[in-house]
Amino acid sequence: MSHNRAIPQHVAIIMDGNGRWAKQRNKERYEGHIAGVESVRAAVRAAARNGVKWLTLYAFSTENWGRPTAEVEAIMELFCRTVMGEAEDLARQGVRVKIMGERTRFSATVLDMIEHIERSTAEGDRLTLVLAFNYSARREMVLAARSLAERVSKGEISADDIDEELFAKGLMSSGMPDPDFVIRTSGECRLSNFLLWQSSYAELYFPEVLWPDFGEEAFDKAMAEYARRERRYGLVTEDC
């Protein structure tokens, strides 16, 4: 791959379309989630090959708890089984895994799996794979604001000390670069409560392909689309 192409440092993906993929094939919804796991593997391989350093996948939102109990349980079981099965291979690929989201609603089993994959892949330095699991951007910002308010009330900081940098440090993504490129599969054109603060200047891409069909070729096509974009961060260029 040419090294003069614009490569996003951080790609974030809303993995949408598992249910529709299953419905089109007269399968159960959980079968769509199972099929989507292979697309996760493909995205990890393609991201590393393209030189992407951070890949964040929206795996489970706080709103997903409202789905049918059987589907939620199937997602949790699939998550645990996948984590156990993939940890060794991810570590071998140099992939570090981080889980981003509130952990208070997880069972002890799920918490053990999270600790296992984060610990066993901690040395990875080729790609950081962030799984947004039980994540909500609005909730994340509320928690950050609450934390700052508590610090002000304790006299640790003054209200005037609060700026964008300090606020960002209170987010779950603290220490991560903001996403350069946000992809949502299945053609839906919305962010659905995903990285709202962090995506302020990200390039957005909404391919029609459903997530289980989003393989390495589709990821490469997305990278080519990003390379055609001109990021201005609110500024203007001589051509505008």
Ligand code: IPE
Given for the second form:
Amino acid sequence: MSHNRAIPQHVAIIMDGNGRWAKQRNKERYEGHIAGVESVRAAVRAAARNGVKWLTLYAFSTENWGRPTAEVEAIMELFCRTVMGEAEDLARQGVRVKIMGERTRFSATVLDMIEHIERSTAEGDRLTLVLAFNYSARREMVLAARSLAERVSKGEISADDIDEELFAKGLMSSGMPDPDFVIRTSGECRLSNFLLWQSSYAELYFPEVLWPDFGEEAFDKAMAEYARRERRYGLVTEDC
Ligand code: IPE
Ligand code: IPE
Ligand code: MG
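Show the other one: the form predicted in complex with this ligand, since we just had the form predicted alone.
Zooming out: every chain and molecule, the one shown earlier first.
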């Protein structure tokens, strides 16, 4: 049962450290976010090259709305600009893009961009790039619980029908495999409300490098780190 496959099927990254990267250079925080886009491109290329099938990037948490308005607006603008600029190239690379998060609080422009990128890359079958945008793991679990409760009260299912599989189907990640490997850059060792259900048995990795400095080489190094891990899923291995 203990899969020790050297290549993770699903890599999830908490892209952290943009603000610190900018501060180190006496720049504004949003300039760190701009620099981080190049690392997104690098991660997409490196993931596809390594044979990773799913890449989830944590781009904006529900908590991030609490940042100064100017920074939030800069991130929303950057999202729109990047989506416009990259859609064609992503489609050419065979990358399918999905946005994971509650579709609330967004401007009409951002909603249009979400629809545009999902539609124009829908045929991609080399890599699925999931952008967690206005995402909260606790919120998605609350929403899943709510919709199951509604189905029980309508008599569509009984409470006993609720198991891990059915619960997972109610999450925003429905249809995606669980992440095998969760990376958080910048040396912070926490999950900050990211894929809490799905990461139950993920391997975790916390490189010191700030997100704008996380290039293809750093991605390859992370893959080598993953290959050294032994996943046991609560079982015992023969050599222990
Ligand atoms: C991550 O970088 C990007 C987002 C959360 C949008 P930060 O902006 O959190 O950078 P630091 O952690 O302040 O350095
Ligand atoms: C997590 O980073 C969210 C994203 C990377 C999008 P934060 O920088 O917002 O998290 P905390 O505040 O350090 O926990
Ligand atoms: Mg941060």
